[in-house]
Amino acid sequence: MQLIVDGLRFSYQSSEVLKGVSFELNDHEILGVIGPNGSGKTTLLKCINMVLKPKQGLVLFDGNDVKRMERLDVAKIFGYVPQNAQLTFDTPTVFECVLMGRRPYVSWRCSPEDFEKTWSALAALGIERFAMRRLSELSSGEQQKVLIARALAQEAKVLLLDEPTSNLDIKHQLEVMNIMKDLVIFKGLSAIVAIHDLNLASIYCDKLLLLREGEVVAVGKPKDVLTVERIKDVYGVDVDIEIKDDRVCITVLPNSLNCSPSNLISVNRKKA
């Protein structure tokens, strides 16, 4: 499997959000997409699976132009896991939500194979016990597992995860990231994950793509992308970096934003 993104551009009306983004993803790889808020991470994921149509550029899966594929064929390649579950008043059960992942393979009605794949996905995420519960009844971490199970039932080749650890505590962050890593290793998938936590990105991702205002600043191994100078330049904060077992450990330095208590008091007095 090889995914090539070449020169991707996208605009919301007159505002260009992606400005020639290019990278490659290979078998059993996890690519972390990092960058400040508004740098184009979510838009990039949506352009890759053609939820949004790029203005320019190519997305090639094993040499095939994704833009020319039928919608259901694209869904057999990419499993999109949004940042938060879109809940309505009458939310589906967990089983129904995961079964929706079988949509690319269903003709008139679900087959025994579709039900089997759904139960298998639930088991892989360890959430069979939630099968008959409403999605809205679950915690944020549990909902995230359901959305990943749906992508797994979809039998996608590439998982696209949009900030899967947002609003989760430390334990559930690690749980979700470990699940992603296990799926890549044991299910033979690849993954692209938009993520804010640079330390988690360094631990779990094979490569990083650093974006700023829709442009690629750097792409490569975490230890090559995450440097003191680059983080200062892109994020505007001072950090200390330590390399442990080829992984980057980042510590934000105190007062790197010049927001000491005395400064905050001074600002508040000016406002008053």
Ligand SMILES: Nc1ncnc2c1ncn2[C@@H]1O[C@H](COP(=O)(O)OP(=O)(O)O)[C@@H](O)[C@H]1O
Given for the second form:
Amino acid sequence: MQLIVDGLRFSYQSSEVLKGVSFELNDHEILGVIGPNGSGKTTLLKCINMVLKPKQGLVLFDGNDVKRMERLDVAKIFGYVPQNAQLTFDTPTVFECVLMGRRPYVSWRCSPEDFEKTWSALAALGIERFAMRRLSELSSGEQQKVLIARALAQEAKVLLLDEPTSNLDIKHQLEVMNIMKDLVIFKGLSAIVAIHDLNLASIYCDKLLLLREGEVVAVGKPKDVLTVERIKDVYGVDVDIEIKDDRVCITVLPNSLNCSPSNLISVNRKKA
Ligand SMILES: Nc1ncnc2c1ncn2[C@@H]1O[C@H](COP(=O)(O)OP(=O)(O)O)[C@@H](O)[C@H]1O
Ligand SMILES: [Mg+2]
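What would you give as the form predicted together with this ligand, now that the form predicted alone is on the page?
Full assembly next; the chain just shown is listed first.
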């Protein structure tokens, strides 16, 4: 498997949000997309699977232009896991939600194979026991697993995960990231994950793509992308960086934004 994204540009109305994004993703790789809020991470994921049509640029999957593919064929390649489950009044059961992942393969009715793949996706995520529960009755972490199971049932080759750890406590963050890593190693998938936590990103991702206002600031190994100067430049925050066993450990310095507790107290005193 090889994914090439070359010079992607996208605008909402007149404002350009992606300004020529390029990178490559290979078999069994996890690419972390990082960058401040509003830098274009979600838009990039949606342009890769053509939920949004890029204005310019190419997405090539094994040499084939994804823009020219049928919608259902695109769904056999990319499994999109949104940031949060879309909970509506008639939220489906967990089983129904995961079965929806079989949509690209279903003609008139679901086959025994579709049911079998749904159960095995639920089993892979360890959530068979929730099968008949409604999505709205699950915790954020459990919902996130259901959405990943749906992408698995879809037999996608590349997972596109949009901030899969937001709203989760540390244990569940690690659990979701471990699931992603296992799927990449044992099921032969690749993944592109938009993520805010730079430490988690550097532990789990093979490569990072750093965006700022729709432009690629850097792409490469976490220890090459995450430098003190670049984090200051892009996020405006002072950090300490230690490299431990080839991993980047980032500590945010509390006086970074002039909003340490003592500063806030003196600001409030001046106001009073
Ligand atoms: N539907 C939309 N219509 C207009 N502008 C949008 C829309 N969605 C996102 N944007 C804008 O596009 C930019 C990138 O957004 P997004 O891709 O969601 O960034 P991120 O995921 O990095 O936070 C932001 O400035 C955001 O306000
Ligand atoms: Mg986003």
